[in-house]
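The chain below stands alone and is given as structure tokens, in the form predicted alone.
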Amino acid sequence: MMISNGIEDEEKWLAEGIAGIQHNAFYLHRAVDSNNLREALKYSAQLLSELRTSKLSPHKYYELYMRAFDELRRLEMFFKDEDRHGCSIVDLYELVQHAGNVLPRLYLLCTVGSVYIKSKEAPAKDVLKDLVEMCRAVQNPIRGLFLRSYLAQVSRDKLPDIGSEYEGEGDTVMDAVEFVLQNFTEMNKLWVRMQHQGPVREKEKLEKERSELRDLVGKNLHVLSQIEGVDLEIYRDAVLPRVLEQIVNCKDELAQYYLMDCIIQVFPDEYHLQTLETLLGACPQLQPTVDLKTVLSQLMERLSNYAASSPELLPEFLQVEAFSKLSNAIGKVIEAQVDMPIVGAITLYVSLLSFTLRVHPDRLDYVDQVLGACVKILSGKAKLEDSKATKQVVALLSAPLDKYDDIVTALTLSNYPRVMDHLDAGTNKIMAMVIIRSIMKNKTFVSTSDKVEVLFELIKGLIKDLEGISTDDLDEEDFNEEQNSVACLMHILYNDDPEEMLKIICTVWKHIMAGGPKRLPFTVPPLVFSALKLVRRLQGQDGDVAGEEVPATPRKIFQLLNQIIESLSVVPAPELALRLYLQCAEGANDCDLEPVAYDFFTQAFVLYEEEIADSKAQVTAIHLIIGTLQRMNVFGVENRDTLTHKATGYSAKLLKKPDQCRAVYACSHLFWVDDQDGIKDGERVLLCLKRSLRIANAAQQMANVTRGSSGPVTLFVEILNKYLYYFEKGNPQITASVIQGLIDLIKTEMQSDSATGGPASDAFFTSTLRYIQFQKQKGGAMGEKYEPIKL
């Protein structure tokens, strides 16, 4: 209630003030129109007396001031015209000083002073000095601030600057600088003193009001920056030291933050670069609560943009040692501001790092130095809990990746992994994903085992369980995505030198073994294929190379591959291991290493026998074994017979008859390889096909017993297609009469009452007959072969 009363009262006082100004303005206008100087001075003094109030807040006082300001502009026009009032400007300057109250007197004096300077009857510097000194008479913060703001306003275009019409004899630029600096200093003192003007309970409101008036003070710095005569030398020796002295001595948080920001924004970047030491030297002397991280970040941002504007500026940055000065200043500020939260310190280093990456991208030592400073801040503290600080550390670590587009450069930074160690487990993994994405996006090959070691140390959050997080706690989808990213990464690790490539594979193997069984199904396959790629590059190098301790030979790599795939037994993942063993067997086949290939097949059969129990998995596995074995050409007769015998034996032992049938007719390909030197054993092919027919027949009868119908004849049609394949390939055992018998058998089956020829098997058989008909009509040698078959 009290607050609303206060607001109402203030509105009432403002209305009274405005009414007073309007009342006196009416008589002032009448006096001006009748060229009556005495009356004009009398009513203008009364009008300005309304500004003597102490009842209004700065916001309301500003409204009142603007009303008076408009009238003063009109009065100034009257004072300029000597013909109208008949009084010389010198006499007028004396006359207005007889006003009864100090505030109206000084407003009138500033107004006449402005006309006095314009008349050039006295040097501008003398009038300005007189005015700035006289304004000291008003020490009430609000009234004094607005009075001095008026002085700054009327004098800004009348400063004795170089090239200005008011430039006098001697060093007048310094007089202009001195006038603005003095006005600035006095205004700042008044502004700072405002905080003590009201009751303590309204401190927050007072601070807000003070903040609204900050531009009145800051305008002086803007005027200083606009003075043509203020070159680097004057700025360095006169302007900056005086301004900084005032900022440091005022010991006020709001003023210090705002004015430091003003300096950075209004003066040229070139000046900042050349006076960096002086400017930065003031930072540790400021109040501990001043938000220096924002001030310094803006300074570094401006300097970065300045450096980017022209490559020729780089020597200047090196000459003034900008990086080391900024780095030292940040260190001192962090020391001075004991209570600065960790996020503030890291934000400063993020800004310094982006400055370094933009200005000195080639200086990796600088980048590492910044990261080292962060390690120093973070060390001794527990893992980061503060999400804002964590975000800043991620920004710090991401900056070099974005800049260099090359993870290899980041890998040379010794402090990079040390900063990562301070992240909590979750963020560590996010950062690891950022690193992997950067590598994948830029297709950067990591080409030495040492760099791979550093890289895997960086992404260890994805490769093994960190403290506090186990694989069981993770979301399945996220876990799969992370591990697939690691798998992709493995294909980017590459070196043309086989020796180094083998070292890389061993390094990766060492790291993924520490990751626990859940990760192995994702990480083992890419590693196996990476090793097989190396094997194919080394084909033909079977023996040891003389003079080398650890030569990278296929045999040696296959030994390693055996260990790698064996590690899947702890998962367990027998189906995956079987596939990988068969891939390795193919690799050994290409390298002409019969014992190694045989060993891999043996391992695959052992897995099939002992580990793969599911009937569907068995079907898939036996077909993979048959397919791989068919392509092998390294085996001698004895080994091939052993493996073929195993494969056909397991085929016939599958659980379901249709699966048995299909696996057995697939085995027929093991005895007929359609290559120049391939095995072509027609009798054993026929044996397989006959055996599959018997199984198909048994399956048909079993279906008849259990369902009362013999089921579709698809299996017979499939076997017929195999017969046709070998018939065309020239197997002497497969004759037209054998095929004729099979066609008749299928037709009989399809016509029998118990058969339920499904639409799929009917279409399949029709299509097969159509193919035979097509071959017959085609003529030539093939047409003759097909001729005896009657459809």
Second form
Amino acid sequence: MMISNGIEDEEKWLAEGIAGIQHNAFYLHRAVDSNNLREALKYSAQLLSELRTSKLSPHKYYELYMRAFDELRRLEMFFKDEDRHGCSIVDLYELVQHAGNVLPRLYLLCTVGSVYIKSKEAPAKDVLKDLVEMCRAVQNPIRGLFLRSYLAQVSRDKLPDIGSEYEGEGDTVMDAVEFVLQNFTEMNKLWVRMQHQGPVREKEKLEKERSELRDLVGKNLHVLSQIEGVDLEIYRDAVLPRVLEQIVNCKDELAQYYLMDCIIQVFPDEYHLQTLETLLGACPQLQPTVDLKTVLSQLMERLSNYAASSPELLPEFLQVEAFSKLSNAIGKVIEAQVDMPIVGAITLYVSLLSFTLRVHPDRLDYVDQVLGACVKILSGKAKLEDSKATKQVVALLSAPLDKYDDIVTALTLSNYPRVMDHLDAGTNKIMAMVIIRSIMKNKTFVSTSDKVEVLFELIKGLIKDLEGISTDDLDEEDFNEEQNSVACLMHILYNDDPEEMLKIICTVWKHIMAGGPKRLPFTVPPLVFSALKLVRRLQGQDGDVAGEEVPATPRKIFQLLNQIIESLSVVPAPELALRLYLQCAEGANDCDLEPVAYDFFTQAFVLYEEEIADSKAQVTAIHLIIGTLQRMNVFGVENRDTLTHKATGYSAKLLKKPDQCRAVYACSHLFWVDDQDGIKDGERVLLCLKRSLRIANAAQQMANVTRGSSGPVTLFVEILNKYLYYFEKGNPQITASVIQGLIDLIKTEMQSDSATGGPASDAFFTSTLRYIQFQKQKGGAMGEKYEPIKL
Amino acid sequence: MNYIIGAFKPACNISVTFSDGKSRKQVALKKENGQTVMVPLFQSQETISGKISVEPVSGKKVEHNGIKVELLGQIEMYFDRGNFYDFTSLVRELDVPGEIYERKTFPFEFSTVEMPYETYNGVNVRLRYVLKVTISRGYAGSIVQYQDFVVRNYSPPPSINNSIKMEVGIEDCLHIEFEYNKSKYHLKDVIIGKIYFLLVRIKIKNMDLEIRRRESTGSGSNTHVETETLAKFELMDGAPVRGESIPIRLFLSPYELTPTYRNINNKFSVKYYLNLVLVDEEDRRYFKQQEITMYRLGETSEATL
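Moving from the form predicted alone to the form predicted in complex with its partner chain:
Once more the chain from above appears, this time first in line as the rest of the complex follows.
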């Protein structure tokens, strides 16, 4: 209620003020129309008296001021026309000073002063000097600010600037500068003083009101920047020191922040670059609460844009040592502003870093220097808790990644990991992901073990459990994604030199070992494949360097692989380990290392026996074993026999009959390798097939017993297809009559009442028959071979 | 006496004309009845001459015991009404006793008249110069006619004219130093100065410079002092802080000032003061009064700025 009353009252006062102005304006117009100077002065003074009010907020006062301003424009036109009022401008200049009240008197004086300068009857500088001096008489902040703002407004186009009609004969651009500077200084003093004008409880409101008036003060700086004659020299020697002196001395947070920002915005970048030392020198002297990070960020942003605008500017930046000056200044500011939160300091360095990256992309030492400075700030403090600060650190660390396509560049920055150390575990991980993504995006290979070491040190948040973070609350999806990224990353670690590559692998191995059982299933496979890739590369060279001590031999690598895969036992992940063993066995096979291959197979079988209990998993595993074993050609008869025997044995021992059946017919391939010198033991093939037929029969019968209907004939059809395969491959044991028998058997089965032929098996059988038909019709050797089969 | 005037119209018209009346400067003079008339302006040591014509009303004759003209300098105290004190009195006989039938003109001359005091119209005192024409008659009573004129005396610029500079204050509350560029000002002069704020612990609302005139009449226990504020000129709006200096520029021409008069014929004095007044937000007034000497500068050398 109190507040609303306050606002209503203010509206009322404003309305009264406007009415007062309008009332006097009416008589003023009449006086002007009748060329009556005396009356015009009287009513204009009365009109301006409305501006003496203390009741209005700046906002409302401005409204009133604008009304008066319009009337003063009209009055100025009248003053210009000596013929109308018959009073020389010199006399008029005195006459308006007879007004008893200071505020109307000074508004009128400024108005006449403007005409006086225009008339050129007195040097512009004298009039300006007089006006700016006389305006001191208004010490009320709001009224003073508006009055001086009026002075600035009317004098703007009358400054003795270079090329202006008011220049010359002792009126130089320095006079213009001096005038604007003085007006600026006085306005700023008034503005700063405003904060002390009201009761303490209204401080917030006052600050808001002050803020509304800031542009009145800033306008002066704008005017200064618009003066043509203010060249670099004048700016450096006269303008900037004076402005900064005022800013520093006013000791006011709001003003210092706004005006520093103003300087940066209104004056050309070129000037900033050349006066960097002076400008930055003022920063540590400002109040400790001034938001310098924003100010300096703006400055650096502008300078970077400036540097980017033309490559020819770079030498200038180097000449003035822009980087070291900025860097120094930031250090001093942080020192001076003891209460600056860490986020502020980091933000400053982020800005400096982006400046460096844009202006001096080739200077990695600068980048490292910035990071080093951050480390200094962060050190001695616990891990960052402040999320904003963390964000800034992430920004800091991401900047070089974005800038340099080559991640390796970042890896050479010694301070980079030290900064990362200060992040909390969660953020550390996010940062690690950013790094990985950046590497993946740019597809840059990380090619030495040293770099790998550094890289893994950087992303250690992903590689192992960090202190202080419980593994329980990890989101599984996130975890998987992270680990997949790490897995992807491993393929980027590459060197053409096998020796170095092996070192890389060892380094990676060392790191992922620390990762614990949860991570191994993700990290081991890529490492294994990476090692196998290396083995493949070595294959060709093997023997070339005989006699020499070669550190990277396949044998050695396989030893390592063995260890690596073994580590999965702690997880445990037997199925994965089995697959990897088989992969290794194949690799060893290709290297002609029979014992190694045999060993891997042994490992695989051991796992099968001891660890894989699930029947489905067994089925998959046995098929994998069979498939791999089939391709092995390194084994001697004995070893091979042992292994095939094992494989067939396990096949027949699978739990479900259909699985048994399928595994057994798959085993048939172990005896028939369709290579030039592959084993071709037709008899044992037939044995396997017969055995599988038996199992299929047994399965059929079992189904009859348990369900009252025999199962589909699919198994038979599958076996038929195996027969056909070997028949075509020329296995002498597989004859047309055997096939004929099987076909008949299937047909009988299908026609029997108990058979419940699923549509799938029907279709399978039909298309198998169609294939035979097709082969028969094709003719040739194959056609002849098929000829005897009757459908 | 009114009915007598009504019954007996004056027997003749008397008019006074000055010999250089056409070229002589005329100034406004406020009469006792409040009307303003234009009268000639003289200064001391000037010769006052002219003609006095006496014209009987249509066909009547004026019988008289002699005609004279007096130049009187009078001081009139209002509290002592009607009691004129003539500090100057000069007489010229114009005509011997006789009769006048028709318009008759008499030249007169007071040469190099000493008129040390200026015409002054104050609150309690008036100093006037007047030509008094008297036609003495026996029974009918004398016919008297007055003609006012104004005297103003000019001074050269003073050879010594120091500035007024002073530091004043209230302990731990307000300390200021003010400076007026001169201690003696001519009537169209400009007061230039500055006020420095050395210490400000009170919330000042505004600051004015007043011109005050102090007129004292009488002497001893019978002294009457009357003070008028002739000008109130706002110097500053708002509260200054320590270190501020506020300019003063006050043009004196708009105000009706006279020179400072000191002990005029032991009857009265007129003095001028500059009063610097600071008003705080509780409307308390802090002031410091300083006497300044006013003088009248010769018209030609009077500068405007």
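Rigid core: the largest C-alpha set superposing within 1.5 Å between the two forms. Note that the coordinates shown come from a computational prediction; the quantities given were computed from them, not determined experimentally. Positions refer to the first chain, counted from 1.
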Where the core is superposed, what shift in Å does the CA of residue 12 undergo between these two forms? 2.5
